[in-house]
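Just one chain follows, in the form predicted on its own, and it is written as structure tokens.
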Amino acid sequence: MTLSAQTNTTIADIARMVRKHDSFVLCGHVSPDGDCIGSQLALMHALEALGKDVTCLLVRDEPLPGDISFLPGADRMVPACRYEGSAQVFMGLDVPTRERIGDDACAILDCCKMSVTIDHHAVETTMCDLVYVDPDSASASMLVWELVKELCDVPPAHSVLCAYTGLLTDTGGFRYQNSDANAFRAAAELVEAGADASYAAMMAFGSRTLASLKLEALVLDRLQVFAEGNAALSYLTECDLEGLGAEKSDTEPMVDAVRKLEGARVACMLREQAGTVRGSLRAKDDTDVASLARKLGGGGHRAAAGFTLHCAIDKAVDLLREEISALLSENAVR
């Protein structure tokens, strides 16, 4: 464990603060993934077991990705733009900065008398009063699980499943580089606490819509391999989704389809969305794709990052081919 320089509290201190308050809003980041939603819902169930009033926020008024919509409580999440309550404490989970929670959630944050960040993204700025960031943690849900154990003698079954799913998805089913010994210890502890590992894996990775499978066929047909075989890229347009009746959530597995190419050290998936291009980057070695994402206005982890571009899809493809080639060249020099 290596806490960030911005960390100014402990999990035990956060637990003590939580016990003193009655109402909470829990917020993750834009384009939430399994770790983001799993962290929010795991803590929600634990707080409700203590009699607290809790609302989980979505940054945007959009459907959840299909691979995590099965989590208990997912149907109760409220878009920040439609939140009408008031809360004493704002808790940002798996999200470090105001830019990643949007204007509506920022307005809610500013109305709360206390705010907390629990995260594993190391950044130089903060948005909350209490900050606990461990960049070595495989997932934010691992850190939330530590808080749940501080709060509850017997963690709720729903908290256990949600925390396990967060860890499962952020490690890519324990295939990514962040699948270290601590991640496996946390997984074992969650399974011992009652998490159904096979059910979580089936729902997170083993259930795809027909539209999603057809989109994957398009992605593979458009696959571009460059940088002497060290990089792979593909893309989807809004017309692709409309033509297949697909949802944004159907595109979530696509970057992993690109990542599977033998020999590719870096994978990139681009998707048109409302006049912008959303990009996902993955690395299979020590290449720091987060540095490229930050250069493009995004962020993330060394091996998994994302960004949004305000340009046409063909321009985005050309730009990413150039930038990824440069990144791999720099990494080879080192």
Second form
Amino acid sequence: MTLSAQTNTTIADIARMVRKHDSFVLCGHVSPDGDCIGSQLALMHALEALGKDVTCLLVRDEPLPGDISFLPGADRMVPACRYEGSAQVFMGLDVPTRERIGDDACAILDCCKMSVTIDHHAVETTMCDLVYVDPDSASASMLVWELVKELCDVPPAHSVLCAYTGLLTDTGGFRYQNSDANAFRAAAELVEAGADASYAAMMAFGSRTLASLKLEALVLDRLQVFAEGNAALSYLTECDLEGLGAEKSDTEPMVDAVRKLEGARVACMLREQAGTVRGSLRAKDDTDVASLARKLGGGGHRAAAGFTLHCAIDKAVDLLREEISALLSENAVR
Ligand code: 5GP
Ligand code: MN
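Having seen the form predicted on its own, I'd like the form predicted in complex with guanosine-5'-monophosphate (5GP) now, please.
The complete assembly is shown below, putting the previous chain first.
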């Protein structure tokens, strides 16, 4: 564990602060994933077991990705623009900065008397009073699990399943580089505490809509391989989604399909969205794709990062081919 320079508290101190307060809002990031939703819901169930008043916020008023909507409590999440409460404490989970929680959640944060970040993204800025950031942690939900154990003698079953699912999804089913011994130790603890590993895996990875599978066929058909086979890229347009009646959430698994190409060290998936292009980058070796994402105005982790471009999809494809080729030639031989 290497806590980031901004860390100014401990899990035990966060637990002490939590016990002293009654009402909480828990917030994750825009384009929520299994770790951010799993972290929020794991903590919500633990706080509710202690009799606290808790609301989990969605940054945008959009449906949850289908693969995580099975999590208990997911149906009770409230879009930040519709929140009418006045919680004492704001907790940002799996999200480090104001730009990743959007204006509505920022306004809620500004009204709370106390704020806490629990996260695993390495960034230089902070948005909360108490900050606990461990960039070596495979998931934010692993850190939330530490807090849940501190708060509850017997962690609620729903907390356990949600924390496990966050870890499962942020490690890509324990296949990514962040699947280290601590991740497996936390997974073992969570399974011992009652997490149903095969159920979580089936719901998170083994249950895709027909539209999502058909989109994947398109993505693979369009796969571009470049940088001497070291990189793979594909894309989806808004027309593709409309044609198949697909939702944005149906596109989540696509970057993993691209990443599977043998020999590809870097994978990129681009998706047209309301006049912008959302990009996802993944690295299979120690190439730092977060540095490229930051250069393009986004961010993320070394091996998994994202960004938004304000240009046409064909321009985005050209730009990413160029930038990824340059990135790979900087770190030529491994
Ligand atoms: P994904 O490709 O799954 O959307 O994101 C991969 C990782 O990069 C996640 O950890 C996510 O939090 C981070 N990420 C994605 N897009 C952005 C962005 O626009 N800005 C920042 N700072 N991080 C991002
Ligand atoms: Mn995460």
